[in-house]
Amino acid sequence: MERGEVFVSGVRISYLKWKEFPIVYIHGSACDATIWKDQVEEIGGYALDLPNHGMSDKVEVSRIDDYAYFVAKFVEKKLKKAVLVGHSLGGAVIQKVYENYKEVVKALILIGTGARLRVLPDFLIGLKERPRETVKIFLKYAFSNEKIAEKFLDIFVERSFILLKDLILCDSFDLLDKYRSGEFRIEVPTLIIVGSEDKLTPVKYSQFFKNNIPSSKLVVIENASHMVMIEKPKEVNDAIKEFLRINFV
């Protein structure tokens, strides 16, 4: 893999890349491009550090649409059009890219995300008052594998401030009524992936997508939780590769 950067409105957007392939991965709250290592190495494409994450520049972000702007402009500059993969917060971001800049979207892959991403108030209060204790609880929700969760504890504690800001953005994200009314309608091929044990964005969130996105396929990965692409990389990669083969080869 190689590290690169693109400037959007003067803001450096850092990315990891392997092979020239029109797929762009967007991470979740308090994560960065490295979360997609297994996918980039096997499938190829670009994994972005959103602004304020990883090696990208810091910038004022007040809503999910702000992240969507930087993703859309990155795609315009590097690829013109791409398959967008988003996990959790990243799933909200790519939905907003489709809503506001659908000309850059070839297809969507929604992983462990929802049309609305309400956050438990205890998480938001706890991250302000008891960050380490709250991060421990958060990671128990995010991973079904405790040993993997332990590896991320210090990282997420160090990033507790950006985790709080990202979760506040998630809490305000809501396209549910727009889906239900037909005001928001995804009309590109869409793959939906979720871990069977996901406690943060349960399977019912993904089932809602399946019921409301015409050209969609739902894949439930057994014995995996919210961080499904880390816990079950082979199963996630196989689902993505099959989706790409059916729709673009």
Given for the second form:
Amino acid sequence: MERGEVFVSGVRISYLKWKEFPIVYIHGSACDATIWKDQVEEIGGYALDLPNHGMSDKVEVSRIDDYAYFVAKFVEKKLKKAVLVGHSLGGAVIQKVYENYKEVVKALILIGTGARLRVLPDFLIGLKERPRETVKIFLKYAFSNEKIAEKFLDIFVERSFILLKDLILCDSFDLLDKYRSGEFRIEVPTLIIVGSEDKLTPVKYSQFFKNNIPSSKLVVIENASHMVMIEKPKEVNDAIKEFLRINFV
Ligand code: COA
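Show the other one: the form predicted in complex with coenzyme A, since we just had the form predicted on its own.
Then the entire complex follows, led off by the chain already shown.
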């Protein structure tokens, strides 16, 4: 895997890349490109560090749309058009890319995400007042495997400020009524993946996508929670490869 960077409006966007493949992966709250290691190594493509994450520059961000702008411009510069993969907050970002910059989207892969992402007030308050304790609880929700969760504890505690900022952005993200009314309609092939035990973005959020995106397929992965691509990389990769084979060969 190699590291590279692209400048969008003077802001450095850092990425991990393996093979010249038109897939762009967008991480979730307080994560970075490395969260997609298993996918990039096996399938190929570009995993971005969103601004304010990993090795990308810091910028003022007040809405999910701001992140969508950087992702859309990245795709335009590097690939013209790509399959966008988004996890959690990243899933909200790629829905906004589709809403605002359709021309750069070939297909969508929505992993552990939703059309609305309200956040438990206990997380928002707790991250300000008792970061370590709250991150511990958050990780219990995010992973079904406690041993893997433990590995992320110190990293997430260190990133508790950006976690809070990201969760505030998630909390304000809401396309639910636009899907319901038909004002927002995804018309590209869409793969939806969710862990059967996901407590942060429950299976019903993904079922909602399935019911409201005509050309979509839902894959529920057993014995996995929100961080499904880390807990079950083989199952996630197989679902992505099958989706790509059916739609793009
Ligand atoms: N897709 C489909 N339906 C959704 C949805 C989505 N993305 N988000 C909410 N809904 C539905 C809910 O299921 C609920 O339907 P119901 O009344 O039939 O049960 C309704 O819309 C209202 O839900 P919501 O807006 O979430 O408000 P709430 O007051 O019921 O719950 C929380 C608020 C925070 C408790 C709840 O959203 C939750 O538990 N969230 C998960 C935990 C979390 O913090 N996740 C972080 C995500 S990044």
